[in-house]
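Presented as structure tokens, the chain that follows is alone, the form predicted on its own.
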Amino acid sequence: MSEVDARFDAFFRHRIGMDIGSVGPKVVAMAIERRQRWQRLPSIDAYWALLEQDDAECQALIESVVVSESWFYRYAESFAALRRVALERRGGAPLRLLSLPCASGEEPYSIVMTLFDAGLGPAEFSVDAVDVSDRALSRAREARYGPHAFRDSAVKAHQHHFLFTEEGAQVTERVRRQVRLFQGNLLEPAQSQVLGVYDVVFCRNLLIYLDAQARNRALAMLSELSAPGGLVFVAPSEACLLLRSGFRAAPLPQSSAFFASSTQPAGPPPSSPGVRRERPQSKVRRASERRASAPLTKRCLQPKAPSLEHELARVERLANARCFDEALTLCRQLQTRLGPDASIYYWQGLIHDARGDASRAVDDYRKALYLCPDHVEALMQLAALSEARGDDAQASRLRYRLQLKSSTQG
């Protein structure tokens, strides 16, 4: 089988709301050769007609596609800002704190390591940690992990939180204890009613995989799981969907932090080193002046080649990955091939920014601005960048720019 059956295709998206394109239709197809002949059945038919009436062969089938790597301290600099966030609200309420998805632990017991190391103690916070994978979670209760996860270096200072011996390194009891371990899917109506709400949400490396739907229906609840005030971190590549659906870039620099639109704080925490409050905007009326020129207004919003969708896909799953130099290699051989294009700058800008280098950041949403002044997802990007370097009226012009183009398409 190269290709995916239909059928199949729907069982992911109603189930998981999974886009098979984002692991790869081979990929897929392969799971489900596997499934069929564990099953010793003679057909792909019969394989769906095992589906339709056996609730585990579909858990073990969507096992075998799910993506659940992980390591310890993925994106380290959403630690950092977690820890920051974590002392400064110290002191009310225990703060409540959700992994979703968790994989196998790293991510949930990085958080438990990160609040133990900034002098929190076990009443002060709770985590819980979510995923739809059984198999996931049982390597998560085992918390007994190998080389491979630890191969970010900022683990390092973090390793007293180990039990080392010859069968791997066994993460603490006392960190263990910390994380409350249950399976569940963002996508279910009522997750939000048994969840209850949280003060920080982890949901990395999620969003990317799911079909547009899945992913409205999933940002809905990541806003429902937050409590007033409320932060959601994603993965890098991730940032640009929860600016497009009304989520605000926390003050926080490369964390990929935000605020849900619904929980938002009035500005930004007073001891934000380097950020103001935003002045009030005054309203602006439907004939305010526009600087697109007809030209580039008009390249920017024609349809993508599929080929530039295709490779701009291909960009994606590199930077969520942390492969950046690729990921960068890649966008410059679609410049050298295709010529400038606003979406392969903007890109660029998202990978710098991810690698802490804001100058290049700024410089890339710039070009991408230049070649299409209503490329959103740069201006709000530009925007949340100028805002957490302290730039605070650079970052109130671009607010002021999106406030036009919503106003003209009101």
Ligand SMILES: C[S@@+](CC[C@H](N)C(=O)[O-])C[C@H]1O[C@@H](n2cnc3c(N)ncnc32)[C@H](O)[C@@H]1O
The other form holds:
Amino acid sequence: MSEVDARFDAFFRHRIGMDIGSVGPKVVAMAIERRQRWQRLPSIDAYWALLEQDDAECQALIESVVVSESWFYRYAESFAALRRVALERRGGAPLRLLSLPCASGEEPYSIVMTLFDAGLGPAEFSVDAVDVSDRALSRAREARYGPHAFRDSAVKAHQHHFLFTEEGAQVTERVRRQVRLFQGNLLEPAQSQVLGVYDVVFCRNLLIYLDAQARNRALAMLSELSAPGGLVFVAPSEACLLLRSGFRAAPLPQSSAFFASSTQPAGPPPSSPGVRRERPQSKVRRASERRASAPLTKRCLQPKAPSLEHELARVERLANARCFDEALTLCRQLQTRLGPDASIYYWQGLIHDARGDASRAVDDYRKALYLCPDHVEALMQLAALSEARGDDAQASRLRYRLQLKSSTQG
Ligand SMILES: C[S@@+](CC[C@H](N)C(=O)[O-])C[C@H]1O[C@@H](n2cnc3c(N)ncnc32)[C@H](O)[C@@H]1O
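For the form predicted in complex with the ligand instead of the form predicted on its own, what are the coordinates?
The complete assembly is shown below, putting the previous chain first.
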């Protein structure tokens, strides 16, 4: 069986929202065949009949296709942002955090290590961690990891949270105690009743595997799971999905963090229990924040004229109001009036990205980088977009450029 039988395609969509194209139909077809052989069944129909009546087999089939790869301090910038949020928020009610999906535990344990190393005590926060895979959860419970879990160098600063043995690196008891592990499915509406609401939700590298319908349900669940003013962290390649769905980018550079739309308070920032906010948010980060957070080359740092600054703020307002056509028209007028400019191309890219036109977005980010090779945010967006389009080689080249840039900045 090289292509996947429609019944199985529907099974995965219905059970876990998975678009089998995201992992490859061949991989899924082979997994089904393996399970059929394991059950010593003569045909795919016989295997389907078993699946219809056996929950344990359903779980086994799901286990055989989910991708549970993870590592410590994946997208290290998110953890730097988390540290900042936790310190700003300190002194209020204990911070409630959720890692969903948590896979084999590297993500929730990285959260705990970050908060302990920021100086928080065990009573100041709690971490719930959920995944649909029992197998991944038992690895999380064991909490012993091999070299692959250490591929991000950011983990080096947190090595004191491990006991290194011949069998692998064991997460310390103190860190493990801080995490509650649950088996669960993001798409199950009962989930939020079971788990409550959170100030910070990490939901990274799940949305990319979901079909459009499941993704919408997942985004709605993320809003439900978020406390007022709560933050949702996603993977960089998933950021444009949130932007398109009305989530607002949080002013935390390079972190792919968003305020859940339905939980965004209209009035002044809440004192508690939400995450404290210092400034009004915008769906697309403000030009002033971009400058402060993402240092560009000297040439890019110099605003051409006060009018550009002012005009880019107008572009931003239009983009935030989802008046994409008007925002793009304004960008084009600015290019004509002021000449080619990296910031304007960057904004055009962001707007094309937000409306789902990836190829135009790529084109504009490239132009921004041609004019300003160190434009950090254009590099980040283009890397995320390349990854989302399956161009991993291009994504790694761009991330390498970002790494070089941050290492030369000390
Ligand atoms: C690639 S891992 C992501 C782990 C971690 N968040 C990270 O970014 O490193 C994806 C995980 O999603 C889990 N998963 C897939 N569908 C799910 C669903 N509907 N609900 C909860 N977890 C799910 C899989 O079991 C797998 O462990």
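Since we're looking at a predicted model, the values are computed, not measured. We call the rigid core the largest set of C-alpha positions that still match within 1.5 Å between the two forms. Residue numbers count along the first chain shown, from 1.
Relative to the superposed rigid core, the position of the CA of residue 339 differs between these two forms by 2 Å or more.
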